[in-house]
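The chain below stands alone, shown as structure tokens; this is the form predicted on its own.
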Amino acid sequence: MSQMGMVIDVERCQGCRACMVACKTENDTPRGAFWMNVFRYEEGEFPDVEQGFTPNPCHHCSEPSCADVCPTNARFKREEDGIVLTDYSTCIGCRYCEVGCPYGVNFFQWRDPEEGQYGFAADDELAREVRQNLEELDADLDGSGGAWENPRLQAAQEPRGTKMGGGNHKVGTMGKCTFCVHRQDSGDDELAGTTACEEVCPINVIHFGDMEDPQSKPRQYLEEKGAKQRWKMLENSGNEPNVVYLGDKPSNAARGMENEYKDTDEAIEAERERDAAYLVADGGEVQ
């Protein structure tokens, strides 16, 4: 039995987030949904601060708790390759999978597909302004579709014969990373065994393939980097995740760079209380 997974070398990751953009365009996910996310974090206190980056797709666990809690069996693990999928035809949007998953990778479809997309169907101020500007440049602009569309997402996937790829589904359903299942089932040898996030990474951080095959890309990369520290996120959760990270693991003191900024007033007050000598590199007197 195969088990698709990833090896992610966080020592190489520069936090460019090209993988996030590639995932959105490949999978046509709605606004606010990021099936691939890159955590940006920092550790230490100024001036001794280090930054780190941790890409976080679905971990396609061997024991997926999201599937265990699904009351309709819409979330399930595919036997042939171990990919965890959502059958949107039976998903009732109860969001149990979101609660049951320890990785925070599930997203609820809040709007109808057209309204939820980045295109002109989203009737907000920004969309209207962009449309007006483009219509001034092109009088024949239709403007009825989304910002982009991947025709490969129209295909149905086995074993249920329903469309389970991509993120542009009916309102009230749950979505998450599928390891680009439409690519795996495409019958195209150049696409099968690849994901958009892996393909676009400029510095070869992500390695996707069969974790049970010693000759696969991720297994070969693990062998090549043998002495490097390897770890899995929340490994003791019991889910048996299939994403392996290489490089330093964030410490318990790591804090997110986007979500945990200090309040401006608090930061200014903290600086007032700090000994001004820290500003002098050689320890001399402050002028």
The other form holds:
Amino acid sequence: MSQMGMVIDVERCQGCRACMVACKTENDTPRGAFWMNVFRYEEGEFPDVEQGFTPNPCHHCSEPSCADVCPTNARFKREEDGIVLTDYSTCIGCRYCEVGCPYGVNFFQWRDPEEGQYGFAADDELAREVRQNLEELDADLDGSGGAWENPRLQAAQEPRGTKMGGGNHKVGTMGKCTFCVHRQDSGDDELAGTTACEEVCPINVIHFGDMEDPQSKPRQYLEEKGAKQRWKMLENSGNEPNVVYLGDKPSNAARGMENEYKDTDEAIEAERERDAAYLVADGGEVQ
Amino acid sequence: MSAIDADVERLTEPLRRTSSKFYVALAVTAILSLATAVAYVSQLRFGMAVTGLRGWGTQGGVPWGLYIGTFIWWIGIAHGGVAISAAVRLFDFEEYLPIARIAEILTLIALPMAATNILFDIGRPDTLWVMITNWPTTVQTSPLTWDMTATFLYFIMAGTYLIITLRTDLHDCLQRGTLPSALNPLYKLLLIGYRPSEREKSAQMAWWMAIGILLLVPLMSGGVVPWLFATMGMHPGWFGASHGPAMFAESMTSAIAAVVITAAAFRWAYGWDDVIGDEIFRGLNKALIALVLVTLWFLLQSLVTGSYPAAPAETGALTQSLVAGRMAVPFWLAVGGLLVALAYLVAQALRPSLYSVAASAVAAFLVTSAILLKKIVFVVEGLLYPTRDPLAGMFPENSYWPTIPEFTMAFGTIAVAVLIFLVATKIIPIVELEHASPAPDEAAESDAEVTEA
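Starting from the form predicted on its own shown above, please give the structure in the form predicted together with its partner chain.
Let us now look at the entire complex, which starts with that chain.
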């Protein structure tokens, strides 16, 4: 038995949010969905203000309350590696997992994924034009198909043999961090055992691996940095999270520095109103 | 001497005569129901993005709102109806017999309306059948599965109960020819295998069914439904053992109010001043006084414990937002509605001259609207503060305002319910005829027989 997890060294984290961007590109999540999210927070009063950063992916709990409340078993914990997954084919979209999770890491597909991403639906005339253009572009290059898509995201995952990776899942279903399950199941040694956020981090804040294995990356890192403060988010919640933080824990008085994130609906609306010429331009001019 | 002081002819009048009032009501509710359907189709077409719901956390919204609030309200209404009817049967509250079947039908309509609001709330209705195929495992931990199970069970029991008590009436009416002949196949179906001798047996069955129903009521309105929320330990607004009894009190309050409104509507529409008599309304008003007081008492509990300085931080913040913060307007509107209604109900109890059916109906309307608002506030307040510090302080604040499609669909289920009720009055006798006095000519006949003998 293994249990995948992360050791996140917040003492090193500079809040650059490269992991958030990497997660979005890797998993193709729509606007407003942050499967990886880095809190930028501050504590204290002027002039004694301290600033801190805390990445908050899904904690892939050992006792996941989201899976308990799921009325269809769509949200479940995979036995072989302890990753908590969503079976998009049986999710009814009741959002109970989101309500039942204390970490705020679930993201519902409020609209058609392409519309949520680009501002127009898949069957839109504009979308067809863009797609055709990209296909031509792709044929010119190597012809592997889908230059804009990660083909691994379409793959089916065990144990159910249905698609459970990627943020481009069908409208009306729930998504969240999968610990890049498509990488773990890819059969590619370079990808298995890594996540996009971990890989992109310029200062090695994130250490992903099997928390049960003393030889794994995260366990080795923990051993090396044994003297640092070690904590888990909402440790008393009973969920038994598998993300371990090293460094200062945000106090209860920590306050987020963003009052709100950029409004998703406005961003989608802005995209929808763009000139078609901008979207179909073959990799050239940007207006 | 019969329990209902009216003859069968008058009580089956809705089945034979249709007034223009009826057509107006039918048209209005049909149009509103159509609007509900159109709004739902647009939600299916464009996704749940048409609602004001959003994810909590970085999206700063709430994932449950108007639909779920309206769902709890309908479940509550469903419990009052059949509970009244079952209590009438078990405890021989004969004076309430005229409204027993009205109350039963209210239950049978309210339950599907509750389910419809759940349907509105889920993202993929096409996948809903998975809830049934996975039932054996999900029932162990999922409160939503408990809820579905209890609702099904309750619907089947209430439906069986209605059919058992209806068969004799239908048989008698068919004999007399007081039923619309166009619906004969339906009546034949309901009367399959009917023998006049089953009367006694079905009375016994109804009695046992009534016990089962009365036992299920607190388990549902005060059990599985509040447990959807009260088991969520990370939500300071929801977690707690008292939500069960509190929600049960609220549900019974709004349910009795709904029965008052429906009974008043029938009395007005068919001139049944003598059938649904004043003593029924006075009695229900008395029950409402007690229930509103209990509801307010539970409210006071949570306000006092939440306002005390030593309350857990999030509970304090939540109570603050109810009392004087962002949720203050809907919260105090709900409390105010209850208080105004209570003032009238107490006044008419002390001074009988202040009593009127119309005013009682208005008070009942205030009560049930206030409870609906209270339910919506309850769902939203739990999601405004859905976690604990330090996470709670690092996420942006959540907010929610429903959109027009949401209002249309959630409140549209009320129009759908009225529409179904209107249609039901044209299909089955709406007052139990078994206890009514025989029609005048029949009475004359039986007298004649006696004389001959």
